[in-house]
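Only one chain comes next, encoded as structure tokens, the form predicted on its own.
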Amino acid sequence: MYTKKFILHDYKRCPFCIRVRIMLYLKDIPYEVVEEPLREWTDWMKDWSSKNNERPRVPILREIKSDDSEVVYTESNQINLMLDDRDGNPVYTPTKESPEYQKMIDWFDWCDNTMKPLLDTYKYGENGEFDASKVQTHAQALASELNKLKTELVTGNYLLGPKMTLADIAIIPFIRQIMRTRGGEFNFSQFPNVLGWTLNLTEAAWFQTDAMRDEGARDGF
């Protein structure tokens, strides 16, 4: 049974659907887009959600079967996986057996888990309740797990070896967020090497395409 197509709930703005839209575009995937106004969220997404269960999220990517029957993906550096090796040549995933493989999925637990909410602690504040007096506090604990990222990229241009693999996907749409919040004020003079990884990759030809926009981007995103 062959794939009919793939139809990707997105929002421009949110890195996570920006990780799974790099991967479509690396692998030359084909792809529907739907669009998911935040908190006003698509019939679709509203019955599926009720349906199984679970909160609206995006990204989701859903897989339609020649037989119209349908596979819908909900974590996207699963999707990620998925989507390198569905063709049974990935490109951008290590060996699973590899010591590399394990470290990129430590990686995607460090983006999400630690990393992650220290970036939305810096950019809302605690609970989301922004105080301005607080800022610096919350900028360092942020710039102590880039401390990571640093000594990770001393010897390379990329997280796992001499290639872009997951992890640096995984990663980078979150360093440009940090970048970008309250226009650029978090100071990279510390990570030069994080800064030139991320601009090394954001700058790239692939990266300036239609399908990594995120128009109205602001505060962060």
Ligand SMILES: N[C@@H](CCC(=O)N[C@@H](CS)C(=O)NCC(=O)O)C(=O)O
Second form
Amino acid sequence: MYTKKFILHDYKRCPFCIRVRIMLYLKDIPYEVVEEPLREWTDWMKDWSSKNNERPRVPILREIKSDDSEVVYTESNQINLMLDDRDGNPVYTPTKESPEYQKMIDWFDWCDNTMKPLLDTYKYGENGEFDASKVQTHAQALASELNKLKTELVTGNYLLGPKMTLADIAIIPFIRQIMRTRGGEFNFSQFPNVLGWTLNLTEAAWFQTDAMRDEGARDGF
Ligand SMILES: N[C@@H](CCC(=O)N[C@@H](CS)C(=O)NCC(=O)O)C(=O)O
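Now show the form predicted in complex with the named molecule, given that the preceding structure was the form predicted on its own.
What follows is the whole complex; the chain from before opens it.
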């Protein structure tokens, strides 16, 4: 059964969605977009979430097959692993048996479970209550985690060496978010190679395409 089309349930500014849009672009996979109004959600999302007893969240990628059956994929990094592998030519995924594969999984985990909570606190405050007097402390906590990126990027252009992988794709939308918070007040001069890695990716011609645009991304997201 062949794939008739992909549909991405998307929110422009969501960094998890940007991960998936990067991959769809790099793998040259056409797709339709359904914009999800966060917290209101489309009827499809409400229906899917109640049938599956899952909280509505973006991104969701639907694969519509030639017989109109559909497969629903959730979790941005899992979606990206699937997209990279589906043509039998995984360009951005290290081989499963290699130490790099486990390192990639560790970066996924670090990004979502360690760095993102610190980024949210830096951006929105503890429990979403912004307090300007605590920004410095929150920035320091975030900076101490970003040291991991700094150390890793000493040996190569990308996190796992000379080639861009899903590890870079997973993390880059979040670093861009830090760079944009409150007009870019985070002090990146302490991380010149992280800045270089970010600009190398975000200023690449392919990153400037419509799919990667996250307009409206001021401080709000
Ligand atoms: N682990 C998920 C996280 C997705 C996620 O948290 N998406 C946010 C938007 S950035 C969302 O849908 N939030 C709505 C909610 O949690 O109610 C992934 O990697 O896809």
